[in-house]
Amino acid sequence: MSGQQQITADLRLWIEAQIKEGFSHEQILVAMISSGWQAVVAAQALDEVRAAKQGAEASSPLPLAAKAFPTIDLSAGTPSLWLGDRWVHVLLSLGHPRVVLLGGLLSAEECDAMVAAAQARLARSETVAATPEGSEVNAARTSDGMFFERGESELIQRVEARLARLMNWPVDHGEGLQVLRYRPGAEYLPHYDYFDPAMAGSAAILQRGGQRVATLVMYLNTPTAGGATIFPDVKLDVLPIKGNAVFFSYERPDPSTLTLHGGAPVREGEKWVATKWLREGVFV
């Protein structure tokens, strides 16, 4: 496409629909340009479109995928990512849901080392509290876990900041890495990562840091058999291969995002991960 390019009716009519499936403003202006819109032609169409529902909708908030969320950058095509410290490759890409899959985002001394800091301080999985009473064991997921601290140690800092980089998201808006542990036999069952806001305690917890957006989990391992990451909404197997990681944002707390995901039973070996959940503030 070239020359002078007319925001036409049509064109209007597709960003429109669009929005309404759930993609946000920057994924929708990559597909434009990847589709050879030229950027400005795009991001004033883009433009138009929000101001003309804004117009419409007067007494309402802008509508949420509207707003900035976490995002990998894959507008240039190429198949690897500098992260400022190494190379990762990009190694399958959905719009809906949005799901990246990463190749090669820890190396396997990160890995080992995650795995060594977090062994001695496992417990049982627990989920994050959603009473005031605090948090209750998860029948659904039968697993060990811990947390680490931000920024705890050198180790910690360096993915974390790695991490800043390729979400392009600050690291203070992020809860610290969880590192989980499956054994033979271990799953967790297929559930959405963002906060119900119509369950009891919700608010509490959206005070710490507002709504999950995002979710990154990374594989500190290679189990012999088993224990992939599953979409099953859209039918997608992610198997968990080490120093790998699997993106996923969800931009409204809905089923509409198709983030529902899980994980697969581990059929033989031990499954390790670590997973980094991202949020709309400053997480504290």
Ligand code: PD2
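Since we're looking at a predicted model, the values are computed, not measured. Numbering follows the first chain given and starts at 1. Heads up, when I say rigid core I mean the largest set of C-alphas that superpose within 1.5 Å between the two forms. First, how it differs from the form predicted together with this ligand.
With the core held fixed, Ala228 shows a CA shift below 2 Å between these two forms.
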The other form holds:
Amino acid sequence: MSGQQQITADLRLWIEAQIKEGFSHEQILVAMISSGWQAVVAAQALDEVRAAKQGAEASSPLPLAAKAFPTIDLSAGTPSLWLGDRWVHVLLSLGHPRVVLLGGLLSAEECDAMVAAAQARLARSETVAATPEGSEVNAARTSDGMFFERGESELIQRVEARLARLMNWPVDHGEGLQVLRYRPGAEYLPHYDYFDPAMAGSAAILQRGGQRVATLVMYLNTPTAGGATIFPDVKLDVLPIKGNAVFFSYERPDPSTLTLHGGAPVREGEKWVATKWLREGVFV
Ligand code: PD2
Ligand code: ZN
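Here we have the form predicted on its own; I need the corresponding form predicted together with this ligand.
Time for the whole complex; same chain goes first.
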């Protein structure tokens, strides 16, 4: 196996030139990765150049890291975690981006009950992401969606309490669960779940509990084909399997977290997911 690439002086100069040219940090990161730099090395080099630049001219500062963020405690080294009412299996753990894949987080009955409860309330998904113009129908997502109120039923309370134990993060720091249904051909183009601090609409969104700091996507069914949750920066594909879930966290609202992710097109069958987004503070 090849080792980690070294950050060269040439790479630093190239990054500085791209910043001067006006390319966004995300564009620079993607260009480095597609020209063969390892994602972790590319992100680190970009961070270093930005930090040095910041020191020199105090411009384009890296967003501050959250004081604390959700974590799944894997320190016991056991392949399964007891969550008080259910065992969950740890299928994969990745350091950067921070990703944990979980097996059997929800029972088949819980998945079916969430789909049944959501089905009646589906509407064309609308974005909650901030754009320069405010909110708009999200062309990047061709699924249908709805939100459950936090704690709105015994089922939702039970699941939310389990998620709070899993991620060591209080229920009141979570947004209501969002359910999405993707039909064949539907997809979710790659995006970040945090709110871009530079966007006009973000300030108002951030008043309700601060930044998003982690995401948990739970699979409520197993599509026949397609529909993976993809992490393009590191070329990681998570196949949707009923009851499983993928967790990822981002300590600052910045591409260097490598948490760019999307939902690949569903090829056959439907795909149903429930997403829990976690905020830095109490979400009201
Ligand atoms: O359904 C997915 O795989 C997916 C992909 C990207 C869900 C989300 N983002 C999300 O809910 O944020
Ligand atoms: Zn997302």
